[in-house]
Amino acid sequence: MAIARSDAERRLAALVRAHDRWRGREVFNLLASENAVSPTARRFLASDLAGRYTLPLTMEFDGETLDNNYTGTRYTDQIEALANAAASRVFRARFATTRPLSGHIAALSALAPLVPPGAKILAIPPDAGGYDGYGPGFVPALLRYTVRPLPADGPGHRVRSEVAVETIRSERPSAVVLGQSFFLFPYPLREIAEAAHAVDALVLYDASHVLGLVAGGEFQDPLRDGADVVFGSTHKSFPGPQGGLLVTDREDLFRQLDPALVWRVFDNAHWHRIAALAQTLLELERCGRDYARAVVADAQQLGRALHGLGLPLVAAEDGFTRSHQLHIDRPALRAAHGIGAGALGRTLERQRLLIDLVGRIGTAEVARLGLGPDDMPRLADLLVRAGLRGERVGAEVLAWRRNFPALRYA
């Protein structure tokens, strides 16, 4: 019996179509926290896996030893094994799990089993570009940690090796948690790791923003530089579905991490997401280096072009960035043009140019569309004309955007 669709269902379908058209074909997305998922990965997200469970956990039940709570998982389990193996290869790690549902959940998946409640951790504070989740009232409060600041200075929020080493030696934490929301430059990781390990502290590297660049060998190689565990979001510079992953070379740590995931941090890991993540990892095996190189080259050239046109950016003396991000110099923007980063972002949105409202500009998705360094002066011109001069450039943006109908590096 056919059931007629309700008005709400028709409205919902229209909204999804409108979103897909708007975000997928009619704007240039320069949000540092987003990326475009390949067509194949998107098909996997819409597969039958979306409604399925698997729980490969050995347990005793009613006098029997079970290796899974469910039947029908012969392919699901193989998909997860394939995804984990691909993550190990891409990040040159001995052990990997693709189960974390987000970068934040990946952080909890590392911290909860490895750092005891009540311990002291070091993290870059939010007012120095750090992730808000590591602030005193959030993850540390949940796990009863004392969190102390790992200093990052200057408008580029750079961690200096001598300051970091001295802080680690004086604070003697149980763990040093690296990672930032405002993330322009690699860390002096070898020096940090040496100092941390000298006081028996773990180095946990949250690569959420730069995970795709790490995968492509373009930012830094945390495991080789001394990090004990690397984790992060899979939907920022890493061009996969919403989710997370975690890798390590240390078997002793992985033996603590892996059992702690099921029924502790989460249960169902969303296997359609893991299939899409596996596809993205396999794509990055083929072309991740070219992709990461393109993202950083675009960011550096866009920085130079915007700076030359009068949009103030931080870290000009250091080449603006080594990542996918550029940071607007917010005090200078307000002093020179009388607007804040939020107002600038809203103005640009009306002209089909998307940045976030806290002053970050990202190049990961436009690089996926095929825009290269030679295109960055034109993109900068559109951003400045729309954002600083109030010009209506939406039609020009739309006409140019239609020249990039398909994703590269996919």
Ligand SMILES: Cc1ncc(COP(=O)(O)O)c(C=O)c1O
The other form holds:
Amino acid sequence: MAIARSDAERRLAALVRAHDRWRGREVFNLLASENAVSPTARRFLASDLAGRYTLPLTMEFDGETLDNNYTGTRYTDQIEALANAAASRVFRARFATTRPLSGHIAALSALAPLVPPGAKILAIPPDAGGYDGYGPGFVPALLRYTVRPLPADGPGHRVRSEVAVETIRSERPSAVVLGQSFFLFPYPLREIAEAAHAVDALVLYDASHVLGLVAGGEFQDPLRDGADVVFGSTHKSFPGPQGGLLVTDREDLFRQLDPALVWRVFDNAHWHRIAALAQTLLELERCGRDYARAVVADAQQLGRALHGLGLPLVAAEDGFTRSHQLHIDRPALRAAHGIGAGALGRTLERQRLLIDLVGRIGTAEVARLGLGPDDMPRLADLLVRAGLRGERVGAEVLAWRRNFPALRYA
Ligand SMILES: Cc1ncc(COP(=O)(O)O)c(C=O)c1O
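Since the one above is the form predicted alone, can you give the form predicted together with the named molecule too?
What follows is the entire complex, opening with the chain shown before.
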């Protein structure tokens, strides 16, 4: 017997439909932390895998040797193997796991097994563009680390080679955690890795923001440049489902961390996510280079256009960015226009242009929609008219957005 839907269910379905229409078809999304998932990957997210378990661990139980806690997993386990193999190929890494549930969980997956409690780590402070999670009260508190600052300076929050090397030599940490939430420029990684390895410190590279660029051969190649482990979110510049992954060339480290993930950091790894992630990796194998190149070209062109129209951005002298991000020069914005990044973001949102409220603009999703560098002057014009002059450009944005109904590189 069919059960009638409740009012709450009807309302829920309407809300999801409204969200999908708005975010999927009626705005330009310039949030640096987000991306659009390919249609095939979305189908996999809604597959039967969404409710299943597998735990492919060899264990003794009640006098038997089991190779899994569950049955029914013959396809699930092959999907995971395929996902890990694709991650190894895309990141040119000997070992990969697609199990971490998010970028943050990927960080815990690397740190908890490899860096013992009580150890000292270096990380870029949040007020220098670092990830809040590496601030003293968060991951370091959870894992009982002492965290010391790895300096990043200037409005572009750049890590300088000499300062980093000097800090590593004087602090002698167990691990150097690289990666930022405000992430414009690559690191002098070879110098950092050489200094870190000389004091027996691991180099852990949090590529959450730039993972899609690294996959496509842009920004930098952390494993080749000396990082011991690379990990990050799979949904920022990497255009996959919400989740995380971790890669390394070092068998000794992988043997230590891979078996430690289950039951220490998580149990179930969410197999619909892993199928969708595998699909995204396979798509990037085919067109990841073109995608990553387009994202960075768009960001640099949008930077030039915005700056030319009077929206102050940092790092103009260095070409604004080498990533998918642009950073609003917040003090200059306040001085010239009397508003903060939060007020600017809310104003733009009302005109169907989404940036975050902390001053970052990202081009990953518009590149996926097919906007190229030639489209950036028009996008900049809309952003400036809406954000700085208070013009109501929402209808114009909507009409233009309709020209980009499908995702490219998918
Ligand atoms: C550098 C960095 N690492 C980790 C994370 C956490 O990522 P997730 O939301 O995937 O857990 C973020 C989130 O913004 C980040 O910027």
